[in-house]
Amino acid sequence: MFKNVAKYVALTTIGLSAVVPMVQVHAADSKRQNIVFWHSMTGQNQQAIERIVNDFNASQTKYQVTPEFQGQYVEALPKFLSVGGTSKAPDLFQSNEISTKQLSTSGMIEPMQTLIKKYKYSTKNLRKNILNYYTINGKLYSMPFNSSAPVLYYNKDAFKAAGIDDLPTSPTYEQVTAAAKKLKEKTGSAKLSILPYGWTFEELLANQNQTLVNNGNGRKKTATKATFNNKAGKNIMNWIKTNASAGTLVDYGTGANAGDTELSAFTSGQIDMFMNSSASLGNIKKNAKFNIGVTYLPRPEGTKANGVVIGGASIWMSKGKSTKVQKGAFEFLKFATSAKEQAQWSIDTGYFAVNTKSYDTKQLKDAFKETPILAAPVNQLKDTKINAASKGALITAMPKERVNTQNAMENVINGKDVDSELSKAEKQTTSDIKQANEQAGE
């Protein structure tokens, strides 16, 4: 299954090689009680998926779930949303983090608690902090899935071409900025992104303990407002605006295809640092002609790394469904999260196993022995403080907090005042939590 750790990092969440074989979805057997699974992954991805369905199929003969590709997330939503509660509805349906709030308050799911009461299922070997990113008051709501996490990742030959350490486990801003420093005395040129998006903010933010909105993070009780115009949000801001005035940042923007920019500028040698989901390791490790260095995200001097935010995507459950159809889309959630399929999941797409027993299976073993950068997202996760901060914020207005912080750090790049700047994000933010919370009449 497993033989050698190139297929594991040839793979990611986006651009991936031919690696995993196409599967074949069969129609739905008459027989069988049919489950429609509606998930927004593509290519690679979608062939991952695809094959646990597949697996599941076969193995049993009572249920046939049945995949179906509704769009990226923020398509299949709307979708889900436009039939939530009525028979048009999908059995399960696959959907971002960042939707966490606007589903488990729409009235249109059953909570993943529920399944877990009613069928006695233990989720002792579902990593902890995955779980409590979908749990709230308590209730878990939906089952982890497809999890990841920022890193930060670097050219250790263009480091050692400079005369620079590599970085630590845990690196400051001070020693990431020292090394970009370097980096462009030897080559004349900026080698560190520090990319403009919002889910970057947010994450150096949980990273020094900090939350983004009041009321506990939004579990407590309904966030009220923004609450990152603060030290730690000037931490980061300063940060940015350092490596700016100095000439060694690389400016990417904020557009649709900035990611992809930034992706492609390491991996062709461009830049020599920059943050990024622990899921795009594979395609890195495929297109990159150079060693690379992978760390836990950056945190400011004298503060201690709290950790990171789950991010990814979860699976849930349609309200209103029969009881043949629950217990049906159940035994499909407890085959994809067991302890092999999660292994193979991740070997196939380079996303977190979120089932612990995975990381003692053969192959992941061998995967982490004969290529040992992958360890690093995991640790990291392993070594997250659970509270507050590293739970993630529970708002619905997530998306537009997105592109305010967004646009206070690209404002700063281009030389605007750091407290201006972060003071308009948090009140515009808190606006847009006020609009959202009446118009859920919250």
Given for the second form:
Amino acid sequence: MFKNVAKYVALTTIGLSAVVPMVQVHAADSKRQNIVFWHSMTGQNQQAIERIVNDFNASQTKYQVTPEFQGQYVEALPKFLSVGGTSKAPDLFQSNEISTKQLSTSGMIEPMQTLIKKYKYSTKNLRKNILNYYTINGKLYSMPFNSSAPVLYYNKDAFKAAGIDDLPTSPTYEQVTAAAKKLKEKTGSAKLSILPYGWTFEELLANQNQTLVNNGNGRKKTATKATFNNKAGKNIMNWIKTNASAGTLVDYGTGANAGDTELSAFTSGQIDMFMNSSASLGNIKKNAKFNIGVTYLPRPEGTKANGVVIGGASIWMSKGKSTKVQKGAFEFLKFATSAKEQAQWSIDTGYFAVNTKSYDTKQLKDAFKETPILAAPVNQLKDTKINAASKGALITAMPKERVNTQNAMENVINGKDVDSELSKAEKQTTSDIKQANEQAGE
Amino acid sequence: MKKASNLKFRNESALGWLLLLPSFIILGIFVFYPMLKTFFLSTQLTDLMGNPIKFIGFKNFSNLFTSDSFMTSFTITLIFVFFSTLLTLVMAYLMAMSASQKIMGIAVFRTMFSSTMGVSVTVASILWLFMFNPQIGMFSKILTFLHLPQINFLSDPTWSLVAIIGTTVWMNLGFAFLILLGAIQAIPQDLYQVADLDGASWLMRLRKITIPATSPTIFFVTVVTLINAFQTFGQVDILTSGGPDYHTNLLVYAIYQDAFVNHSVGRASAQSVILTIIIMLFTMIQFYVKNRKGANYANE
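Would you mind generating the form predicted in complex with its partner chain now that we have the form predicted alone?
Let's see the whole complex now, leading with the same chain.
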């Protein structure tokens, strides 16, 4: 009896596993053209991206976009590179900003400029700084989608309790240090965090109008050398050192979760000042029980803030897809970057709206009225001077550069010499750039 | 007659090969092919997609041995493996001995001691991450309470390795404890009774009975813990990501970074080959020691 039950279960399982794929094949075979979209959004952001996809699928009957989560950016990129150029490659692929150089030279993608020309689309409403990042030699390679930039967050209530004035819109290193010292005096503990993270270093460098690598940050032609062992680089490191030796700096280390630890330390009041992506604003707003202050990224005294490089990701189109797929994919990208969708996306996630017209929509206007601090990151982006430094570095060895500068930052926090650490990091980055160029045959 | 037996032999060996075929195919696809490919890639300059471009001989290796970051990785991996294996073994053995006593409610302690087996690497690392937090972590609170200077466990070059070793030992304890407990409990009680009659001290009984009787198990646990230690990944990623300045950049983590983040498959393959050789060496040494020991016992 039981033996037979087991047999039936086994048979049914085999039977079902044979039928299910057929059903799927059938579903895909319906009249709508299926478009596969790989993304790396999790949690709140995943819901937001799926909402855009569902809205698009409901808005027309010709195309069906299927979103597939493929792990974080770091995990998704090797997956894409291993199937790129074959029929298994997704039609659309979301990838982070630092993979731009690699993807644009991989031969696996169709430059966005081709589609823009083919389908007569105008990018005039998309924000210039963001387009600049993904534009190489005048050609837009991918569609801007989720963009963010770093800002400085601080706890206004803690400042008031310690008798410190609010920070100005564009504070200096010296002002931040002075505030950190006062907070330490009043509370007895360190209240400022500067995470040893390569990205922070890049942004602080760009804010001083200094490129990370030569040849116009690798945008005029392939970069061959790192260029951050100079006054600007030293300013950053000395600022870190000053705070580390004054005991006003908390160091959360370099672990994969260090950023999350830092963020929750801020919202729970253990630290009162830190720098992070503007995309975290939504999260901070939700969890902090105090008045939040948001300012531009700090700059050294006596210099003007140059502005920031945008971070985040963009969407790439695979090469070699049929015209029908291309057309549908482009329809989707137009939809996803439209004023209305970007406004909602910005509210849902905290990323910038890449479409400037989004800021004229009622939903975003209302959101700004309700929470005025949302304006600081956008204003910083508007005030950003457009030049090689703010366009951001275009190199393949970016992950290595980040580790090198991160190590230098961590070593300086641990008391090592600024000059020798910077020179070591620059030399190592130059050799990493050379190696990557050799690998790419450049 | 002779011909028939020959035929039978040939049939039998054919059958044998046939039966072995599935495992050969599976091992071939998933073990031998990737291994050979890794050896091949370690002699190549690879492009950014990981495809070989040109043969460069041992250049990947010579580059590694002249690079500071690899030498740091290499040294700290050996330190890490030595201490985490030793500490796991000693602590698990002590725990197993104390839990092998026959007192009431001992089952509760046995369950507690082996409970770390049920915690995944990620969960364990996150738990320890909280404990290492420089402001609200348990260790920071204890140091404050004892009026000792604060230690930032995850960003200090020396202490970060200690932190990773501590986490790893804690994670390995449950498994090692359980296996060792089984071995200790399997020792015949009459040996101890005879020793008691002779008035042997606790240390004497440990040296002459417990350790010799469990030595095959100790050997097994050492091999497993050692190889596990060489392959440590999760706790490094979550606690330090290899930092500060490569001081916790264990080999497997370095390989992952080079292959999947830095897109240097050639360099990563060369490191894999080095790791393979190290693990092979350790295994060979251990088997050699074990065989000699076995021979000694047979003589006695």
